[in-house]
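First, one chain by itself in structure tokens, the form predicted alone.
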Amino acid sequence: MKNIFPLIFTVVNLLIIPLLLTGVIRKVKALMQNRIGAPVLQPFYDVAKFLSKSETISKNTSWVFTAAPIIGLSVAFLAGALFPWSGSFLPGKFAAASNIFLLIYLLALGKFFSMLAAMDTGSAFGGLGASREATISMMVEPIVITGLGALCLNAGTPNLQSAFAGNINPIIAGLTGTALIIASLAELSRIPVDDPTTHLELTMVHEAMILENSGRNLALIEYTTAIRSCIFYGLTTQVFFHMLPFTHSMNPILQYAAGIAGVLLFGCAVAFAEGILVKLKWRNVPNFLTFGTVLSLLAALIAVTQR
């Protein structure tokens, strides 16, 4: 009976929480704008609607365009199942796979195919969005690698499950968590780096890449984005949680509930920030991401000096 809980948690993480997080973010943004907004469960209805619709695919595309959303969702499912973004509850044989380098490569693989699909259509906006996405990813990856690497160096293991199971230096955790907040906003194309609700193609990043998608492809892309949001928000939340000394003594079910609550609260904070902040000019985005790089480097420096 004890072994059934990790399976239940994983199913909930992959099938319910991602789209629920999307609905919560949209609802909070609507309230910030003095609107009622769509129901919190609207993303579930949207994905079901998109799956039932036929697709319109350009004759210029190849197999990459139709395969990329499937590959992206598969990679996101694997990352969402293996990495402790909602708590360290996986059994040992699966926990051993939660290597930070595997996480980086999985996320990069999904992003790589999404950019290929955007360029495969021959659309000017697809190429523009893919170029901007590649530029942002190039600046975000060092933040994620260095920050999570500092945590693992502090724990003496590249395994995130093991790193979260031990005591984390509060200073390293605070610096890494703040750096991951900056990285997640950029990686997920949120304000102040990008406006996910904009209708102006020239300012789009992620949305410019998916303009040619419809039907099933669009449903898979929306679902993939929701899972990636959970992974980034969840890992950031877990880093801050493990600054607290009593976290390790909590019941696994309570740890899981706290982790999910933290992800949803993080989503509310993102929605609140988007209600009061404005999008940065494109040339100012590197300056914004530099703060994350410096914070993660400081965390790594402190971890090295403590070895």
The other form holds:
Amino acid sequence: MKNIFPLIFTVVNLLIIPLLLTGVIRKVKALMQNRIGAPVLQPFYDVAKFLSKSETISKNTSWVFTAAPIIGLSVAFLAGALFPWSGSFLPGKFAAASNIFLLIYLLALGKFFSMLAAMDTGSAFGGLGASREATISMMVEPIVITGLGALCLNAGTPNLQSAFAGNINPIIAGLTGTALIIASLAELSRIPVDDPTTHLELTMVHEAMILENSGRNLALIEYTTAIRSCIFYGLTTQVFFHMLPFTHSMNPILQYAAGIAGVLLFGCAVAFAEGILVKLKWRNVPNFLTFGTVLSLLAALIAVTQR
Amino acid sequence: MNLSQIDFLAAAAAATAVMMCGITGIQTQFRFLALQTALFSGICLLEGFSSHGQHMAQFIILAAVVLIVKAAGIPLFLMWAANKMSIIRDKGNTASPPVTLIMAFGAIAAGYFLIPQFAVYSAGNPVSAGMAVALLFIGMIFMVTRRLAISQVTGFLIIENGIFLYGLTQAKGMPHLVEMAVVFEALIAVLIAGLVILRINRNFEHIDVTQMRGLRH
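Having seen the form predicted alone, I'd like the form predicted in complex with the partner chain now, please.
Following is the full complex, with the preceding chain placed first.
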């Protein structure tokens, strides 16, 4: 009976929460702009609609273009199932699978294939978007690796699951959490770095890459993006929870509920920020991301000196 | 190693100095400067508590003076001056803000690892000594890499904060009258520098230090 909960939580995490998060973000964003907005469940209908539509594929593409969304989604599923982003923990024998380097490489693998697919179409915008996405992820990865590495060094284990189950220095948690907010805004193409709803191809980053996708492909890509958002927001929320002393001694169900509430609230905060902030100039993005790098480095410095 | 509360506040102040190196908005820089200095008045109070009430009144007066003069007065004056000259951003001169950020982080790491080697151990708080020296380095980096003359004043104030921190945490038994005099000295220095920069701005219509070399001719 005790082992059934993590299973149920994982299924809910992968099937319901990601698209719900997308819906909540869009709803809050609409409310910020004085619109009523689409219903919260609209992303589910969208994915269902895209899945039933036929797709248009350019004659110039190779197998990479059709395979990339499938690879991306399977990798995202794997990462979403293995990593404790929702506050629910898998049984102990899976703990070793939540290694931080596995997380980094899984996310990078999915991203690599989406960039390949963008370049495979041979369209100018695809190449432009892929090049920008590669530049951003080059600057985001040090933030994530250093920040989560500092966390794991402090907890004395490379597994996120064991690290989150134990005690973490609140200062390190605060610094890493703030760095992860900056990293997630850039990695998930949210507003200070990229505008996810823009219609101008020249300013797009992520949207330019998926311009050529339609039908089933597009549905898979939307779903992948939703799961990736959940992983990033969830990990950030869990890191911030370690600043509060009482949260990791709670009942597992309560802990899971708190984790999911945290993810959804994080989404609301992101949507709120999108309502009041403007997009950075492309040249200023490295400047913004360096703050994240330095916060991670400070966390790492504290982690190294406290050993 | 366990950080005492004083060390923690000193490290937080050094971290605000690092963040200042990456910020280009002049007004935001002054807000961070105010925050950094307010942390020092917190350190004053903690020092007072750790002296077991011996000189509590002196420490409270020093903390109040630091809070009013250095954390509120000086940043407000600089904000007024920046407004009057209608300058908004300082994008850096020799090194761009991201590079400066990384350099400032290097200064903190150097301060942390090197300074306890030759700090006065008997005084305690070796981390604070390291952070004080890191603040000196960061202030110098800030002065060298910024373009506007008003940023030189900000850099000077960071250096001043470092010296103040060292005096406060390492030199036990130093008369607080001296510390207080230093605070007012900094106020006068900033007032004079600010007014001179205002005059320069009025006469030459810019305060760009890279072009000031040409002013001799």
